[in-house]
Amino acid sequence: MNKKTDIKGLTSAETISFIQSLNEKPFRAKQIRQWVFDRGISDFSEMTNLSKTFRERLADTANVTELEEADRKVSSDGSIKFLFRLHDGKTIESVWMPEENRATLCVSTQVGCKLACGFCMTGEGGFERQLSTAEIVDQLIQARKLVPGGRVTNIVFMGMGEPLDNYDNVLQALKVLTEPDCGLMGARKITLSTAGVVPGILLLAKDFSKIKLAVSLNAADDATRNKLMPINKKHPIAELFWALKKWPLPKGRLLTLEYVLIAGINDSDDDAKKLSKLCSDMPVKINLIPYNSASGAQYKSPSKKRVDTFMKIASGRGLIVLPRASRGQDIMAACGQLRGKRS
């Protein structure tokens, strides 16, 4: 049996090619995409401006991925964590984080993760499989159905998995999400966060540098980063920063470095000094994020005083440091927590 074409994984041009292969006029592609992306319809039989014969042919040759909401947790800060069930029964997480001027959706790119970062609960469960392009895109479509007012203004690829370890599907998802015809999301409203997959950074710099890039750094020296993030043994900090210097930044824009502050591990005065020195010649800003302690986690959250001191030292040396609240601590919003609880 031939594999069916998934409409949510196609760009506009690819949809037109698919429709033409069925001997239909190109304008039918736009109609289908409006049903799928604008209205969130996944059943071809409901696409009433298409002929019944064409709808039946579509059902035979194509499908529209639709994630199933398996669970949700609502935080006192307004964040909502969704657990979505995939077609094979596996589950992933997406988190919606509303603020006054924006509402950000954090999406996943893998079921599990290969990188085994010490502070991340996703890695504890190991890696199961890559998400398809359609499964990545559908997190946005489902979230818009489920959140108040359908409001999602920004997307961050910071959920379960390493985006650049699923490069082809993530790149295709970026193309689909930013297609102008359905207006899902502007490229500048999308941030991709990587743990430091250097080959992927270099590829993305050529293929799709319109989005914002963030790097999960979390330590300013190789010894500490090796303990927290095993990928650093393959791509140490010097190699990572060499790759970041090749990212084509528009004038006035900065790369984002995420620094999860962990008590007794990377939060000392000396760590702050090393971080400011490391970044002294880089166009970067630091998002300083206190560690979100999970039940039974081996690491602990730093005190507010320690966070304030760290930020004061690093920023006092000319580094742009922005405090970032850890959202949804009362609903297990850290990656992998809700999925891990149910597995």
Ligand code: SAH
Contents of the next structure:
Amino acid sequence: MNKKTDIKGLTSAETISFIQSLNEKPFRAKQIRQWVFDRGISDFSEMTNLSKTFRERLADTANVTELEEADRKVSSDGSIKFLFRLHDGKTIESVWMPEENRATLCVSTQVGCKLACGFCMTGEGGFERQLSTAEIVDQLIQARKLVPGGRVTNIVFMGMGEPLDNYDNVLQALKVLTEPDCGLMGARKITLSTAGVVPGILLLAKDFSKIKLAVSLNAADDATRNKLMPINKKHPIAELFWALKKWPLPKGRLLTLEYVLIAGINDSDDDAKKLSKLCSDMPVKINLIPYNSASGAQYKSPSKKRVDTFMKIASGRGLIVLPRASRGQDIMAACGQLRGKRS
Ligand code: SAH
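Now that the form predicted alone has been shown, please provide the structure of the form predicted in complex with S-adenosyl-L-homocysteine.
Full assembly next; the chain just shown is listed first.
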């Protein structure tokens, strides 16, 4: 049997071509896309403005991926962590974080992760498989159905997995999410975070630089970064910064560098000085994230005083540093705590 076409993974133009291949008029594509993206309908038989024979034809040749909510945990800070089950039984997590003037959805791009960063729980379980474009996009569509008021104003690609290690599906998901005809999300409302996959950064700079880019730096020298993030041995800091300089930043904008502060590893006064020196000629701001611990973890969170001192030293030397409070710590939904298993 031929593989069915997943409508949720298609751009507007691709949907039109597909519909034409079934000998139907192009405007039918728009009707289908409204059902799928605006109304969250996945069953062709419910698309009542299409003829019965066309609906049957669609059911034979196409499908619409739908993630199943397997579990949810609600944090005392209002965040919700969803566990979604995929068609093959594997599970991923997405986290919804409401604030006063926005509500951000953190989406996953892989089941597991290949990068094995020592401080991140997603990496601990290894890699299982890539998410399809539709599985990435549907995290938003399902979240809109499940959260109060359907309120999601921003998306961050910061959940399970390394987005640039699933380049084709992630790029296609960015295109689908930002298609004007279904209006799911504006490109400037999307941030993609990478651990530093240099070839992916260079490709994305050419293919889709309308989104915001964030990079998990986490150390200001190669020796420390090698220990924390094995990918640094392949793409060391100098190469990473060379690639970042090629990112076409709009005027007045800054790239975000995430820096997870880990007690005794990368949080000394000297580390703060090294970080500001390293970034002195870069258009960046630093998101400082105190390490979130997990049971059995080998690392420790820094004290509040250490975080403050680190910030003072780095910002005293001209760096823009923003402390970032991790949301959903009580439900294991904070940065680095996602693993896609029921816990
Ligand atoms: N692979 C991508 C996307 C995941 S983003 C990337 O690395 O950018 C996940 C973010 O959480 C990264 O910035 C990472 O540095 C951070 N993180 C991972 N483990 C953490 C932990 N235990 N405590 C705090 N932040 C953590």
